[in-house]
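Read the single chain below, which is given as structure tokens and is the form predicted on its own.
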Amino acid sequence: MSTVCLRPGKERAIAAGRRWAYRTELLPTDAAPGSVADLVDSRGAFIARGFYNPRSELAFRVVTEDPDEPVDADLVRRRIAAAWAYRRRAADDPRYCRAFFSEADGLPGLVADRLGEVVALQISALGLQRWQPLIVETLVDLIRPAAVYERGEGSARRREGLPEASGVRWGALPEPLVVREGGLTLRIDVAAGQKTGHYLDQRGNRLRLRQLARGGEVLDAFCNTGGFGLQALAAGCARATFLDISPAGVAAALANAEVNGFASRADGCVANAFDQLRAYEHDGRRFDCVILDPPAFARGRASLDAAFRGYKEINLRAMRLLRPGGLLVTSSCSQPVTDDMFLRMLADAAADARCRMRVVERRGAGPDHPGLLGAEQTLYLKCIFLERL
């Protein structure tokens, strides 16, 4: 086994409930990429057991903190049927959920959603890629799909050094694919699709607008499959209009609504959202509801600051758009931004709008992503619902 040493003072963290240790927090060691080593701290108390990767800038990555278990195909089983069991308890609805969730879960680098027929699988850390084959057949085993696909691409697999390559891993997919929220009928592609094909932690949201929306028009920006929109047309309102810079979007939401009876209250606008909710303002058009559903516009610290103004342009922007008595459901998946921090985005997007917006409710993910303590990234989506005074 390699051993893998901290830096004087940085055991605190990881004490306090991170699951990674940085690149710059650990001593040199020769310790293989991939590799199952063990954490110490410089005095050379063992601290956790994980897989190392020096190639990330998440080197090491906990799997364990007991010194007497190893990282083996029991454990990878274990962890995997304990998160299922949790989600058949927990998710509103376990035919449509995240059934396994990285570090939450004890497993970090791997992501399975189960979409209906399909398990959607993602792996990002070099260290668990080798388990790849029993995770696919325990993932059957216990959820039984009729396939499992792998989206094997992107930048997490990337800075981990390894290859992309998707596809079905067991079974066949179904054609077409599709998930239900609240009596809906939504078809995705596990393929093509943004992340595993469908969003998942915004599904509670989605249909807490369902109870909150009413009548008039609807605007859902970074639409994607439509998904927002859909549920507010369901609760009654008159028209919405689905926003995406990606054509194949705006095409889905369309076709979910046309699938949903909704054709003739759905209109589509490929355009990007900065430009068209300022050319909405000058042009004057108002609406009764306004999503924001952005991508993450921080992927670390650095990027912040952009990040910050990123998320006030598009509310501010937002709330100008709005009715008095409008609803706008405002999100944020960027993991270093806090809830501290986006609440205060609120506020100064609010003040320089000129508007006054009532807190209705604050949300984030469902109980089928949990997060842990003292690893706040893994509380990464905030969701505001606020009402236009």
Second form
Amino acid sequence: MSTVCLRPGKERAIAAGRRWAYRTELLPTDAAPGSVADLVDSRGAFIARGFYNPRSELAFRVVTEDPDEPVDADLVRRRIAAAWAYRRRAADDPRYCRAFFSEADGLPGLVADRLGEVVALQISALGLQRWQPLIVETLVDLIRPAAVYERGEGSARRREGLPEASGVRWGALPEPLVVREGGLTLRIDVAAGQKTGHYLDQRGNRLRLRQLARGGEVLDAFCNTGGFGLQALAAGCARATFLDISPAGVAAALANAEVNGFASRADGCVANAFDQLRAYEHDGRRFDCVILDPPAFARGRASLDAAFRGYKEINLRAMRLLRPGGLLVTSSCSQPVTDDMFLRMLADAAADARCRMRVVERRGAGPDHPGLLGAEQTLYLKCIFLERL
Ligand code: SAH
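Form predicted on its own already given; the form predicted in complex with S-adenosyl-L-homocysteine (SAH) follows:
The complete assembly is shown below, putting the previous chain first.
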């Protein structure tokens, strides 16, 4: 077993629960990239066992803190089985849930989403790559899907030095692939859609909108496949406009409106939301419900200021577009933006917009996306429902 040694004075963060060590915190070592290694302190005492990859900024990722626990195929199988047992207990519907969530389920770099008949898989830790066949086999044994599809792309893989490798790893993809949400049918695309094809983290919030929407006109901004706006239409809202910068997103949302019998109450708009919100305001267009679900504006702490301005801009515009009594459903999936920062931004936006807003409900992702203390990036999603007074 190779060892990787922390520089003196760098032990505290991991003792406090952080699940990785930065490259800059490690002494030079001859451990091989992608190997399982023991992390030791500067006196040689065991701290944790995990994956070593000097190409990544997160050069050591903790898998176990038990010195007697080997990191092997059996551990990988046990962790996946435990994660699935938890979903069967805790998920609001285990047919549509995140089946495995990285550090929060004890394997850094592994994400698996169950989307009905399909499991969509993402591996973004070099050390985990060698167990890919075992991971697929274990998911098949536990979940019995029609197909396992690997989305082997994206910045997390590039940072680890992993090549792009996407494709069906087991079975055959059903065509079309649908997910069911609160009685609605959504067609999704695990191969070409965003992330794993469907944002399961917002599922509970979309269903909550179904309960809280009170009619009128809806703007689903950053709509992707349209899940929020469709729930609003199912709740009886008169009309929904699906806005996204991606033509494929708007087309998917409109197709989903059609599938659910809402075509006559849906329209689409392909535009940059920053411009379009301003244009609506200028044109005097108003709504009874606005949904804002943008991509992460902040990736790291360095981009926090710019992200704050971006969030404030769209939220301020959205507040102004609301009729009195209207509902704003606003989200941030930026990991470095905390609940408190997000609320403070909203208060700033409301003050500048001269809108009186009250918080109806503060939410996050559902229990299928548990958040690990010490690895707060697993607690990334904020979703707040507000009402304009
Ligand atoms: N609400 C969606 C998920 C949204 S993901 C759901 O529930 O499924 C974020 C979306 O924002 C993506 O579809 C992306 O295409 C879109 N997007 C990114 N930048 C944008 C911009 N500047 N204006 C409008 N849409 C944008």
